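Next comes just one chain, in structure tokens: the form predicted on its own.
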Amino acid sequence: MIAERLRSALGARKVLTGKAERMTYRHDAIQIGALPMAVVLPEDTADVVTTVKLCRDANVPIVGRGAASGLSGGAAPARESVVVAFTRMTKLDLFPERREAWAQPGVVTATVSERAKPFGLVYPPDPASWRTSTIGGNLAENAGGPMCFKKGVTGDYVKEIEFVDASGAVHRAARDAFDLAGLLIGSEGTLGLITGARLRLDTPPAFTRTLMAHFAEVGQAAQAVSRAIASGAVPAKLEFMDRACLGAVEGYLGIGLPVHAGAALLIDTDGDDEETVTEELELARAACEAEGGTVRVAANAAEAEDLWRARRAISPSLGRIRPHRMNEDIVVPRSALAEVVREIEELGREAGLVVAQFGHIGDGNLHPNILYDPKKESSDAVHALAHEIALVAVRHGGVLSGEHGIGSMKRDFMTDAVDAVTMDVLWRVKRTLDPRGQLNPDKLLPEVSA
């Protein structure tokens, strides 16, 4: 058995075989998958190499896993597999003179900035789960976050990766010539297991200003986004939440949010020149007011932090409305935002399901969440609505995922978004790097006829 071979090679401390232990590793934050055959907790790259070679010889699939905070089923095994959980690979080396860090995949995202802060540096990618998610998981999904509009996403801060391929060989891939690191980033563990990354650090801005604006109707908020950016503002953060989110968060935190509004925007401007930062905030304020918004500017950092607590509380608070949710992660052109959010709101009404919309609207990344109770509402209806939402994105020139990945949740939708020629190229890449199809099978790419 593969479990016995792994324990023999790595030692019992690094291999979990008990059913109760393995049950814990069936799921990510949103989906439950198959029971793993064994769970490996590697402590270095050599442990990963040993695991991959043994699984290759036994023809057993491998699923990589970080903190399992993913929202597309990417870390949930789709079939019997060995799960490689990177939570013990947490080595982090700082090189402040080069503004770089080398991180193993199990390093928690927030830890990079916390460790870099004494050197006057910061790691900008900031997914909402930054206090629990790991660098490896962020790399697998190319995670974004509120700062992605101005600062970019995870992949923009990676200079080199180390990964173990499907044969057990170790590689270093940089971003020069062919961007081989870029091929692995966002590939959801289907092309290799990332065991380390050289990250680019940045300096934090000297000044930050924050405002919240609420609107009577969801489309007005989207129109204000386009107006603000067209006026010349380049916000550091530009986040959106609709009425369902406002109600859920207010019920959770009780901080006086405008629960009767149709939607709200949270906007930060930042930089090293205070006058410019204030000017950009005023451009955003004017755009919001021109679209009928009511604006509240944070008077100080503490008040700004209170406003941002609302955004960070969206995900935990949605469970107060329904016990389950299916998370969409579409990206659409900013010019189509108003039409898209209105269409999605209407689709939810027609389906009789609660749809909560929020996201990094500055770069067109929306997270429509379908909230449901499996005891009362049909999972087939939920899946059908998710498909309809995906089609809205495709119809408006958008894509299926901005930062959460395709995973198993949206794998079937890929044929709507990717033409046959492109799909063939993607499969050729997959078969070249993973000829036996052992790396995170049944994710991202749908089966196609030969």
The other form holds:
Amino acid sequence: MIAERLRSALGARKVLTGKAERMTYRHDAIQIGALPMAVVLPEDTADVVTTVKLCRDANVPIVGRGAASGLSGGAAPARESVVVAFTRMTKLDLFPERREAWAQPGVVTATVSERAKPFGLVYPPDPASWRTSTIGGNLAENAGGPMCFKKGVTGDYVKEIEFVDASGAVHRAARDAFDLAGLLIGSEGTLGLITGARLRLDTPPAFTRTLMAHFAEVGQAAQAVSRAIASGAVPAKLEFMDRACLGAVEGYLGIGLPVHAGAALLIDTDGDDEETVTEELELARAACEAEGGTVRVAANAAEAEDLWRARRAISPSLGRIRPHRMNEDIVVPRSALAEVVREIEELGREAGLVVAQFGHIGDGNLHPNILYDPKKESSDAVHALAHEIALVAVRHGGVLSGEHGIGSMKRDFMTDAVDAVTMDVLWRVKRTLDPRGQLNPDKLLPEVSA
Amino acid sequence: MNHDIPVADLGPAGEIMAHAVDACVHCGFCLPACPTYALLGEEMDSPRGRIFLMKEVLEGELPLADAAPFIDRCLGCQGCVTACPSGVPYGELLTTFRATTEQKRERPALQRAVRAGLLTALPSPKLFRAGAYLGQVAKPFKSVLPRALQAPLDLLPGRVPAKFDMPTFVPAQGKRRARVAFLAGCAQQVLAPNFNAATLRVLARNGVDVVIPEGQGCCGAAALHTGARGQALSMGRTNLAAFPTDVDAVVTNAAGCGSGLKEYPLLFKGEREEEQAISFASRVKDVSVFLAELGLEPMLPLAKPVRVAYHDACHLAHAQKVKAQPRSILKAVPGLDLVEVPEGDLCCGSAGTYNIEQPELAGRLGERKARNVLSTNAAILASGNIGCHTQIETHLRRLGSPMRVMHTLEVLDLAYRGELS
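In place of the form predicted on its own, output the structure of the form predicted together with the partner chain.
What follows is the whole complex; the chain from before opens it.
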């Protein structure tokens, strides 16, 4: 039995074998997967190597896991597996003079910025779940966040990674020659287990201004985004939420959001020159007003923080509307935004399902969420609608995943988005690094007939 | 989350639990808010994990005994409820789960006896006082006693304070502005009689007539939260009968008791008195909320500024969502410099009978809280709950600190009397 072998190799403290323990490690924030055969809580890279080797010898699949706040099924085992939860690998070393940090995968995302702050530094990637999610999970999914419009996503802040491959070999990969680090980032635990990363830190902007604008209709909000960017504003963050989201978040926080609006935009401008920051905010305000929006500028940092807390709470707040959801994570060209948002709203109406939309609209990233109650609504209809939404993205020249990964949720749609030749290359890469298919099986790449 | 909880078989309790499980989207936003997750770092000891475990037990997929250790380690602080964007009523789930499963639990004899003893003594100031005197005598022999008896002794004061006889009525001074009924609380009458004395003085000073109904008893929270629903129900019935309805509010100065009273609609769900319980609970107010709404009579400025740290009791901040009011009434003292405690949202580890049943974890949380409190360099720590008070004071003394720990109303009382320094 793999559980006993792991126990005797690593010690009881690092291996959970009880049913109760294993039951709590089989999900992420969207899917509930198979009951793990054992849960390993490694404390260093050597523990990971031991685990991988034992699993390889026993032919048991491995699923990596951070805080399991992911939204594509990435960390939920698709079949009986050993779950490797990295939450005890929390070592974080700062090198302020080089503006770098070395993080083990279990470090909680927000901690990096908190620890860097006294040195006048910040780690920009800011997924909504940053107080919960871990660096390892962020790397596996190449997580984004509101900051990504101006500052980029997790992958843009990684200089080097350490990973353990399916044979148990430890690699160090930087971004030179073949960008092997880039290959592992966003590979959702299917190519290797990331055990450390050298992260790039940045200086925080001296000034930030925030506004919220609300609109009667979703398309107007999307048009305001294009107008604002065309007029020369480079907002630091540019977020979109529709009426359903506004209602759900208001139910949680009660901070006076415009719940009757069709949609709202949340915009930050930032930089080191106060005049430019204000100028850019004014450009955004003018664009919103030109599209018929009502604008409210946050009077102070506390008010801005309230609005951002609202934004970060959208995804989990949707549970207030329906207990279940299918989360999409499409990216479309900005020029197509208004049309895409309207088309998706219409598809939802036709299917008779609640669709809530939000996202980092500044870079075309949208999260249409189909909300449903499995006791009352058919999961086939939900899946069919999700597929339709994916096709809308592809039709408008977009992609299936901006930041949450493909996981098991969108795996079936990959063949719509990726041509056969490219898919073959992806599979060949997978087989090279994981010849026996033991790393997070049934995720990301759809089965193709050979 | 999807579930197959047999709601029909479980009755009203089943509905409550199924609704809570339904609402959880397992996003993990609760993890950083959970004290046991902060200490142990494992899913089973997080709110999200416990929801999974309770669901599996209710569905018959997991034996209760397998889940129990993790459910027992929950403090019930409800920090996760504040952090939960989906609005999962975790507190209701936990309380109801404990109440429906307690009779199926197998517990060692000594643990059973300690529990029974606590549930008998805590609600009765007379018995509790007798117990406290006994404890005082037993303290020197602590090391030879079984572990289960050591923890309660640790928390007893070196000397039991003199008794304060509760009046049945305290008239308003000056112009009458309101009339309230007051819940006297149980353990705090013995451990900190000045909480009530100070509260009554401040209320009177602010023009409030206070009725202290003689027939009142324990709110029943300790019983309910340890799974003794029958006992809690009978205590609830006593109070529903004892408290008058023709008052502006039912006021409490103990966060735990206040939440206990506010939980009557949950306790009486499906019972004959459900309506009455809802109406009663809607009149219950923490004294800080009542005074903030009433508006405080002015105080003379302090001779020199006093630095006061405020500790959020979980049963005020998380269970009752009362955070602003205690701060606002403290800030009403001219010259009082109010400071925040780092990690303020994290439970101090007292949590009802938790520090007696889970002394090791409670101790780690208590020490962590005391260190955070010390880092504020305040002269006084104010809080609104006897449990937190005892716990934090114990740990401050253990760290060698002489910092004064007071009830929020004691601070106000001293300020009114010109004795705050």
